[in-house]
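Single chain ahead, by itself, as structure tokens, in the form predicted on its own.
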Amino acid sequence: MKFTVNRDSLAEKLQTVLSVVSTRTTLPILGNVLLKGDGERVELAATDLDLSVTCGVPAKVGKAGATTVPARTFAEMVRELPEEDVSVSVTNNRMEIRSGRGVYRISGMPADEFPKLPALPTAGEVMLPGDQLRMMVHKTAYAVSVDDTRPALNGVLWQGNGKGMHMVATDGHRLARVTSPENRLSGHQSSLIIPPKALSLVIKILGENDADLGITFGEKNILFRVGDTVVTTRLIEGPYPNYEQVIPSGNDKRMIIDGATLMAGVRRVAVLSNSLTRQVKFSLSKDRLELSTTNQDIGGEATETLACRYDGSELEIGYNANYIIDILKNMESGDVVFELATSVSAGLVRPAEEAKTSEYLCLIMPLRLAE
């Protein structure tokens, strides 16, 4: 295989595929990037067996062929080359790279040892606006569980029905659900559980691009196409728990408060919170919210009073500060609404004014207040 390629273009695409290259694996080939040269393009691919990415870079291919080389070493080498065209030749899986006056050689492995990437039919591809997918992922993926004992919760649930699309994530302590009125999943699988790593990679590839991306649904995989870059991931097997059962409908105490003000206050008070529980106590009374925390390990305590709109009975409730901050970071409107019931029941958080293009709901479980 022989080809000449622009150094900047090759370096950019290598950074894309590096996102799925395994750093620790018993299969050395998974640490390699697959290169296929043919016509006027070199295709790069990497996989960790669950998540795969392929992309292409324009090139002058003098001799078609394929090989694999250590991905991180190759990427670092290309990144350090001068900003000019790079000539690459491969003989018996030994790669030679020429740039300027430099000649660099690296040994690879045969392309036929590289895992076969899943092939999904392009027929039936669904187009979805990039900004819509980005919004839905940002508002939910942070709540995915990292507990491997409940695999279904390690992914983001993506549902479609006649009323729209839903994305849901929960770790058992908090839940985030965003609903879009569009129903691009119509006629396809109505319920998917997607690994957050795959969604994060798609969002990274999208960047600030709001153009449509293509989505193809397979029985056990899903494919995302962003321009000439394709991300394929294995779906997580379900079933996903019936999350609607845990969303309370009788929370009759409502607090309305500016989200940015509350987030700043929680951040300040949480500095002195317990490093394990991160507990901050919310004490509610007429139009008044007091945030407080104590930390016996360092002899620290903090109290801050914020103005709010609240006319319910007095209530004290404890929350993990990190969970509150995560929720508030994803609220678009200035004011947020807390719908509460008791100090031991789940609370709901919503934007005071829903966006025209989506509906957002967060659930958060309280912590037992420290004595």
Given for the second form:
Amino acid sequence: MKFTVNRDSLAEKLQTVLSVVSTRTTLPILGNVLLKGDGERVELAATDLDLSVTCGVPAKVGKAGATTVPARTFAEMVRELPEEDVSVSVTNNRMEIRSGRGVYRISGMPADEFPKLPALPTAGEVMLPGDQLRMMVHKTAYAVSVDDTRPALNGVLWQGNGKGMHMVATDGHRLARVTSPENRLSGHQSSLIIPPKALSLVIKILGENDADLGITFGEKNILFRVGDTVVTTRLIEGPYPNYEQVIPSGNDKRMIIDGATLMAGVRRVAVLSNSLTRQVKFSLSKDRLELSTTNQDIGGEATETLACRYDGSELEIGYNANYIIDILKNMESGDVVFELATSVSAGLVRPAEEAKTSEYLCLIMPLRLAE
Amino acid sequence: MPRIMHIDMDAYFASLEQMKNPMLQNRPVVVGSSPDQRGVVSTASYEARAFGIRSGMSSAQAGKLCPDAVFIGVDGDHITSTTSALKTIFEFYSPRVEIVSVDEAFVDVTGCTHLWGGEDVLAGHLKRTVKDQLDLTCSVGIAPSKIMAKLASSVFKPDGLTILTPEDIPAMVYPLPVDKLWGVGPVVTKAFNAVGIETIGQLATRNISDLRKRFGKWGEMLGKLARGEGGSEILPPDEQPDEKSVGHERTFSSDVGSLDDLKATLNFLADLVGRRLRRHEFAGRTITLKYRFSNFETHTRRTTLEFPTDDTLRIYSVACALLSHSYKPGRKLRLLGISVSHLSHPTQPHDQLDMFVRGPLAKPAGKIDHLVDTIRDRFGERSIASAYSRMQAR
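Please show me the structure of the same protein in the form predicted together with the partner chain, now that we have looked at it in the form predicted on its own.
Below: every chain and molecule of the assembly, starting with the one above.
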């Protein structure tokens, strides 16, 4: 294989594929990037067997062919090359790179040893605006579970039904659900569970780009296409727990408070909270929210009172401050509504004014306060 | 230069039984399960070893080799009290004592030997004291590192004494097969053999960077240890690091393949682990399940929780989840174990509620455990247990 390519475009695309190259892997070839030169383009691909990415760089290909080379070393080298034009030639999986007055050689492994990437027919491709996917992922992915004893919760649930299209994530302690009225999954899939790593990679590739992205659904895989960059990921096997069943409907104590004020207050008080539990107590009384915490380890104590709208009966409830902050960070600016029942039951948090194009709901479970 | 003494009690469990019951003196004694049960030999007295009986052998086989042998179960209380008496004796010679297991210990005698007039005099005094006070014999090795001292103590057994200087190592240690080195098991031996390392000497003379390249840090460390370099640090008990993990395991007397029996055993093990964590006021985040198939193939599966726990039921439910994700019922297991690591001392109870958890796990954490602990503190460890754990496989 022989080709000439622009250094900056090659470096940029290598950066994209590096996101799926794991640093520690039992299969050495997974540390490599696959390069395929053909026609006017060199295709780059990397995979960790679950998640794969392929993208192309315009190139003058003198002789078609394919090889694999260690991805990180290759990327680092390309970044440092002196000239814009980079000539690459490969003989017997030994790559020679020429740029300016330098000649650099690196050994690779045969392309046919590289795992076969899942191919999906592009016929049933669904288009989705990039900003919509970005919004839905941002509002949910933070709640994905890291507990691998409940594997279904390790992904974001993407679900379509008569009410619209939902993305849901939960780790059992908090849950986030965002709904768009238009169900683009209709006719393709009713629900699938996507690893968050794949979604954040797609969002990263999208960048500020609001163009549509193409999505193709496979039985065990899903494929995202942004321009000519393709991300494929294995789906997580379900079933996803019946989350709708745990969303309470009869929470009658409503507190309305400015989201930014509450977040700032929780952040301040949480500095002195126990470093493991992050417990902050919410004490609610008529139009008043008191935040407090104690920490034996450092002899810390904090209390702060905030104004809110509340006319329910007095209530004391403990929360992990990090969970509250995560939720508030992803709310639109303005007032938020807490719908509560008791100190040991699920509370709902939502924006006081729903955005026009989506509906957002968070559920948070309390920390039981010591008696 | 460091001088480390390794003390290995000779046929410890069997000698203890013979000491307790003079009728057993000079008779073949086997400590372990009885020959009609499926279990293994813990220790055999030297009289029993003459028949070819060895530790780890199945009791049934031992019974065949020596039908006249006396089989005795392990007397845990007696062993614990004798081991603590041994520790007191060792501490007379140096404050730096590391108890490795119930029947072996390292003592750092660097700079102490001149008080006795020589290493052989010190070791001889120690051996006599053990014999006089406890009527037990031990084999002692003194060398520049722990690993060499352990090798030295195994040269002459029983009642032996071997002193290795750095100059002795090439002649005495290098010809030994590489698996004699502490930490080199069958898997590592095979890997070493594959690259032409058969003896400790061949390992010691290999280029260190070559070992690192082929076997990583572990290979580099073994290479240095084979030369007698490093591995001599012994800290007095109060300087020894905190416990890194708390675990229990169980070897079944007959192999088990039913998920129900295995889960009941996990329930039993989780109870032991939880109780020990709480006793030491620890909570841990990483829960590791270990299981071993009949053919000794061993697997471990672990998960790290978001928050540390000392809750028996939580440990049990995580261990069950790990088991059901990785093990297909039917294939029989001979061993099951749970350990909890990544330990900390929590100062605030942590009871994050979970929307999907119903039943007993949704009850206030720690309440049942606290009650059970209180009852056990007062009436003994066996006074109360979950009914399910009583159904454990044995």
